[in-house]
Amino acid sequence: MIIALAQTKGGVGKTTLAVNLAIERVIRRHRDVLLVDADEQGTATDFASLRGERLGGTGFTLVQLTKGTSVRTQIPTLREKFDDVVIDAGGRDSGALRAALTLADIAVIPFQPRSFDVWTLDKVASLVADAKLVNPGLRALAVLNCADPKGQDNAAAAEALADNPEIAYLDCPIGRRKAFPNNAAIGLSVFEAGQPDAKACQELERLADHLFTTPLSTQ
């Protein structure tokens, strides 16, 4: 399966989710995973380098493909060698992001419960619509990241997607938990901390299970 983490806005936790999902596949499901860094900022590549130095290996294979033509031509060949492919794409509208959407089975669109993040979903929806002309089987799912523990922002963000024709809301929010950035900063997933944050692990497991192993809910 090919999962693309896609956004046209930075700062939504896209790369953190991408690396954690890739490692979840390796640790929990013993899958052979390809992580594609298709973001020009190269944060996933930096994470993999740090992880390799710390652990002596990453546990997954990483390739950096930041051009649309490279994504479009190389991933179809590479996917045959791996169980799952996770693409870290976006941060802005780019050729690599558009190419990733034409190849993915599922586009995961992380957003935070803030007005500017919600507004960007209309831009992503337009890219999804274009990609479906080439990739009609593409499913686009918005996931609330850095969700607030309480308040109306989360509910309002989900409601904003109710009438979106291209993107469905996936009710698997990821909370605003220090475990994600703190572990990413040292090349680890939330599963690998000395004292893992149980809630962070549970949330990530639930998201991964919905994306990779169970029929998708679009409610």
Ligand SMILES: Nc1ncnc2c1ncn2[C@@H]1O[C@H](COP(=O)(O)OP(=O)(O)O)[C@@H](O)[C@H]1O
The other form holds:
Amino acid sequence: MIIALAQTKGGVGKTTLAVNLAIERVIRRHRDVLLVDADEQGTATDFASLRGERLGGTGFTLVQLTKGTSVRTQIPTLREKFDDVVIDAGGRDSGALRAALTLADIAVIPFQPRSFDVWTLDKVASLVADAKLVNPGLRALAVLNCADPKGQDNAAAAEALADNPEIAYLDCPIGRRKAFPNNAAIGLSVFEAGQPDAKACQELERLADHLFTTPLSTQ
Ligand SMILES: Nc1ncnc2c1ncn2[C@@H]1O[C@H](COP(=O)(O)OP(=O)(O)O)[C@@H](O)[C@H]1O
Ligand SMILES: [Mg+2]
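Could the form predicted in complex with the named molecule be given as well, to go with the form predicted on its own?
Now the complete complex, all chains and molecules, led by this one.
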């Protein structure tokens, strides 16, 4: 399974969700995971080095592929060697993001319904439409990140996606929780803190289960 965290906008949680999903697969499912850092900002790579120094190993394999051609040529070979591939792609409309969308089974598009993210969904939808010409099996799913704990964002999110022809809404919201930045700052996933944030863990597990194991349920 290839999951690409894809958004043309930065700061929406692509890297946060990519590294936490990758580690979730390693810790809970004992999968052999390849994490591809396809964002030239290199945040996933920085996270992996910090994690490696702290733990003596990351638990997953990281490759940095920031050019469209390297994504396109290397991932088809690499995917054969791993159980799951998670790609951290985007931050802008790049060749690497476009290439990732042509290879992924699922594009996960983190967004917040009450911000400018809603407008960027149209841009992402057109990238998804282009990618489907060569990758017709691609499923694009918008996931709420930094969601309102009272749950009001859910209705707003579903509404924002209702008329989008390319992107479906996956009802697995991730709340705004300090555990994400606090743990990432020390190279850890939300599962690995001394006292893990139970809600952050539950939300992440639920998202991972929907993406990787259970048949996709969308609204
Ligand atoms: N669910 C969340 N709760 C709290 N903070 C979050 C959450 N998701 C992301 N963040 C924080 O938001 C910032 C941007 O997230 P990041 O994953 O780097 O976004 P992107 O990769 O899309 O640019 C980071 O400081 C990150 O720690
Ligand atoms: Mg990032």
